[in-house]
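Given next, in structure tokens, is a single chain: the form predicted alone.
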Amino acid sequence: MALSYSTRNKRNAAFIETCNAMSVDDFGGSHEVRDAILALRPFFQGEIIFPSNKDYDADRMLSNPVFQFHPIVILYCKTEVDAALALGLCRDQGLPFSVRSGGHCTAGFSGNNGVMIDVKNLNGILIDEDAKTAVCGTGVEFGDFQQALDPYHLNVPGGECADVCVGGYVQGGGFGFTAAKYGISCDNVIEVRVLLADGTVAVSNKDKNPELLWAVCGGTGGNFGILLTVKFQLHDLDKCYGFALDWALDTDQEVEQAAQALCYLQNDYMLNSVAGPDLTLQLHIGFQYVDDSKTKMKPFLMVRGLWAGDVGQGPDVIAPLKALPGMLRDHFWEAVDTFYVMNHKLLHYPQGMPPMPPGPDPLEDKSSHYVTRDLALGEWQQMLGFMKTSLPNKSFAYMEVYGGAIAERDRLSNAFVHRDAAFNLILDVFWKDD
């Protein structure tokens, strides 16, 4: 066949021309690496990006611009064989590499200065409605996954951020707005397929290679192989009830009222919650716009949650919270809808948390702490008061409330061992310049 009839042949020829125009320094100073990448091209279905590509600066970025990696090459895997070829290149040439699906790792582990293996295009979804299972590629974004599940009225705890991908999320554990009911996301994984260091693919479930399944579920991504697919056990979930409540933090009295509300939540709605596992809560301490003009911000405590039980019971479940002193009735909202719609509403209505300043994404750093003991009123007050010393859009704290099915699961059932935590406290800071 003539060269002109094959766009792939044209692509490969252009690639060779590009490589020939590059210095060996662009390949880490190695002629062997250059030759190996050239040899890879005819068999690699995805895109290969060098620093000279016009989109390289966008392609190399993770979700947080504080991480600035400059890989010598980015390999966008289109197929599982591509992933094996990419891994083989790194193994044979002794090249350091990282694996990226969504690029949301808060420690920046999905980036490096060697080879970046990107698997976001391994994004197929296969739903078995009768068996209530779904097989997802590691690059499936949770926005797409939750949308795909919505017509079937099925659910699995998933990432709140729509472009977080299955691969890294599951390997880190995975908290979502149905976690108290169904467990951390990795608790619902029944099988994985993993590309191992030697290039073979291991299938792992409770009967076959169970130790690998144990480790992948909550053991942190990039440690055991390249995750290719995840098979989830799904759960029936039609309509659900969502809500948000606010407490202002302007005055000392308001801070004390908000701290008392946190003590009440701690006693009755965290571990051993009176609401049972149907209620999943997330608490926020940060700045919000006070009106639609979005010109003035004030600090607030926000309590938002999802009730996955009988939607008619939802208002009764949170009625004691609404009655607490200081709750801002003009900020309260509640709604009933499918999980896909409700998850979006909880994250974005009446504004996203935290509200981001206009312009390019700010730089960010965060720290996470599992809290297993009750905090005293004075400790809650100290935390809330400290937040008031920050500038708007510069800091943010939130608590993912555990308990329910998370706590009920055996601590050593998988690598996610934080079963005794009342909540996970995440502290976040943002800045635009040094």
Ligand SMILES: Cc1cc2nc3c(=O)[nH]c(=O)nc-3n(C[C@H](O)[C@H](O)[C@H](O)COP(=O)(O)OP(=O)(O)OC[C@H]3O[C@@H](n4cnc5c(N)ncnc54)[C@H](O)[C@@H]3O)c2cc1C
Contents of the next structure:
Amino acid sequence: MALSYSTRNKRNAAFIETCNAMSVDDFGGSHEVRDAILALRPFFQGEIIFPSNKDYDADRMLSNPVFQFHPIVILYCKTEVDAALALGLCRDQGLPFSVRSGGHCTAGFSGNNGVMIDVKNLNGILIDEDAKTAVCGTGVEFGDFQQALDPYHLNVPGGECADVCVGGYVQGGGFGFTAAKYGISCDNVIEVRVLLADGTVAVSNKDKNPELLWAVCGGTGGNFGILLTVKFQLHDLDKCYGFALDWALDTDQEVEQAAQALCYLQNDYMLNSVAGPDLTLQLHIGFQYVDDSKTKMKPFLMVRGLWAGDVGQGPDVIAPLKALPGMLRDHFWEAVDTFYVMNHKLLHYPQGMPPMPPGPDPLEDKSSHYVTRDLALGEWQQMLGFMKTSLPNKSFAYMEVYGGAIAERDRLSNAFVHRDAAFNLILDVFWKDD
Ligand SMILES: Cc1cc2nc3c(=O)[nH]c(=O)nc-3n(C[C@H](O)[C@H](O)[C@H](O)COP(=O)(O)OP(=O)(O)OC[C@H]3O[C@@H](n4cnc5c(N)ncnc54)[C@H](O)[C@@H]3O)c2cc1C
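Counterpart to the form predicted alone, namely the form predicted together with the named molecule:
Full complex below, order starting with the chain above.
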């Protein structure tokens, strides 16, 4: 029989060499695990990364370096069969594992010290323009997805941050700048394919295995199997209107004006918004540079939003907000653009997240809470006053405003039950060293 010198055969030979050079302790002390991983190699199409691999330290990281996991192996699935092989390995060897799409889980649930099954390469996007649907692999990044949808003038709520992935995002709900109009992202999921623990693939839609679709949509990631693909119902969206309004928070009077603006927003632009579901808002309390040399920072309340109705009406819709006392006229920003471009601009114009000093990625801690009741003026003032005491470029708070289509949907229509929230309040803290 002729010997094949294909790249894969060379790769397999190199892999066996690597495994032979490793101690059995590197495989959790088990010869069986070592043999099972060796047996997997010829059939597994993706990369297999061990701690001895030069890329291991970068590959084991989640988006937030505060989480430090040291998996015995990282399996980068290139195909869905790879995912089944990876899951089979964990099942047969009784190995703990986690599934990672984008690695953005703020609780670190996509990492562990056993097997890390990474599905970021399951990242195909298939758009059906006529049916207005899209099927995505769960490794699809929202930046890529929204860019692909833009030429078709179609939209579905997606992660504001471009590298958040479909896999973790839709299973947690998923807020984006069109969520008030189209609902939380998982409300737009019409079919999923899930690799179950026994290695079979379950298709779930409203007619077939509907309870699995119900649970995956908002039931949080990593609970029901490996999510392989997600089919979204898309919506027409051409140009949209975006804006940003700022209030200074220096003096007591400015804090009071900002707190009054928040009361006004709460009454008229959150649950039962006078603007209707076409307006999605995000509010920020944090520090920004106020000089060109970037040495001086001051605290601001920033209100940004996207109007997904008739763009010509956008300025009228926000006119009452612009007229509120304390709104900084020279900070006002507005633009009309496609959704993909506008989503980027809304995160970076006129200001983005509190700027961090250059260097390695900061460590981060985040805490979020759904707020369902009205806050009194004094409570808003207290919140603004508290944020002013935080370290300038190390923390901020933001609110994703719900209402609209999120609130309209029946509370038990899927596992995302937070329908009565006026907003999701998120506190974010960064640091460079202990
Ligand atoms: C910088 C940043 C920006 C963010 N922006 C937004 C935002 O705009 N809107 C918003 O709603 N949220 C946002 N989030 C939160 C984000 O939605 C969640 O962290 C989400 O889980 C990220 O998805 P992921 O695939 O990147 O995460 P991962 O960390 O890969 O996964 C999250 C969870 O899902 C599981 N999981 C992942 N893939 C699969 C799969 N294929 N099958 C089964 N389980 C799986 C993981 O095991 C883990 O439990 C943001 C987070 C960060 C860090």
